[in-house]
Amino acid sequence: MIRFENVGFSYDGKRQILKDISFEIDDNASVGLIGANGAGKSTLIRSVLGFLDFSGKITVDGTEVTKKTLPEIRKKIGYVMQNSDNQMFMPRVVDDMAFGPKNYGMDKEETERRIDAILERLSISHLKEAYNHKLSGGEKKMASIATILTMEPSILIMDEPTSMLDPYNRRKIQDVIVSLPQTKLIASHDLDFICDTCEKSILLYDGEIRGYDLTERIMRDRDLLEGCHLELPYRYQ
């Protein structure tokens, strides 16, 4: 479970990115972040991360971000980033895979367990030997999750998932999405996606959350979204 309790957050001590932050997203649950530009995603995520010094308080799995949790809490959390070129920095994407295990201390025939187990449930493990930068962007992003579920997280934070996929890549993004048991928080522009794959959404504005609903109700309100500089998604226009 992730729990936010008041929290806030301001880069230079006058303009608050967040404004008094509380929620909770429970055990296993899928929960969609939306909002415009600027509205504060990317500020939220940093947060539950523990990138940046917030006020109040977040708690992941019961355990205080703090700096001294630091470590615990990131064993906790798989983080899927936008661009994953900032995420895949060894030659092949089996290297970058076994990166994390072989950190932690995992004994090699442990790591190529749960390497060969992962890919195979992504049915990706054509793509284990091959060498990232020769990787399409939709095969990319698969093998960026890939590297994340090698370290068994029990929370998966994904910024922008379908980020420049084509429509059949993010098909598949969206598939393999849905079938991860981890407890999920998925910041997108795209509400599409956001309806097929979280029962529930957080909508920010200018630090404020408007709204923490089922995503259906969220996004078929029309006042509410435009209000918040956001339009109905397709389905619903």
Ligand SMILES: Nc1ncnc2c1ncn2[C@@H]1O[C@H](COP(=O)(O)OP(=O)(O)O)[C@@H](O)[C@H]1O
Given for the second form:
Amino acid sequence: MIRFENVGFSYDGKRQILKDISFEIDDNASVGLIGANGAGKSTLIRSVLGFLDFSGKITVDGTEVTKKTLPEIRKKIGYVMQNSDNQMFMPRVVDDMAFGPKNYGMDKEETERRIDAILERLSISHLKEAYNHKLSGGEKKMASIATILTMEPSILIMDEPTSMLDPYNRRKIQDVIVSLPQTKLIASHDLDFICDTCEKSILLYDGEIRGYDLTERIMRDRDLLEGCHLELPYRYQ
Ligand SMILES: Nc1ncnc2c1ncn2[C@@H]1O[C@H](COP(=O)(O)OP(=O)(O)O)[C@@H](O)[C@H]1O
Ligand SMILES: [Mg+2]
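Requested next: the structure of the form predicted in complex with the named molecule (the form predicted on its own having been shown above).
Entire complex below, previous chain first.
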């Protein structure tokens, strides 16, 4: 479903931020992307979305990521940004949710039906007419996930979905993520969150993959984590 082959990237042409990255994510797998600040998680995500001019090869669902295939790639992937304020740019939640479908020429009734179904699924029907600028951090994150789902992506990529959330909202986002059937790649330095949402994890350190295994196996490996400037999740301490 997502495949990296010897991917490299540098912002300035000098320092390599992604170093010879190769891995594969299967259909419907949920994979955590963990690593300390600056490890390259967000850069790796931006490369899948075709925002960066990387070397090597990335394929999504059999399609190679190139300038030409970008529209197709972006249709397959729902990208939940770290900062929901960058994601939600219309006045109300319903306006943001209708934006994508409208752009793709979906008729009004089908759009409305889809929006209502997704809001109900995420238990946020009450936010439909709410103004984005009045939402709390947790509500905004939930609304941005709802917006992404209106395009029915087969893959969800999320960058630090729990940053800025209190424990209650973190728990709600966790339940929603677990309930979604899509292939998932979730970047986070919140290791406990990844334990609860991802079956496997990729451990990045300084632009290199240091581990790719069952989440539990990676998270119990104190030496591996400490070597990458991470601490054991609370549950394994
Ligand atoms: N737009 C940019 N221009 C130059 N360097 C960047 C840019 N974005 C990130 N970096 C650098 O790339 C490295 C990896 O950053 P990033 O991918 O954001 O890591 P993470 O998401 O794991 O915290 C860091 O050293 C960061 O300073
Ligand atoms: Mg980041």
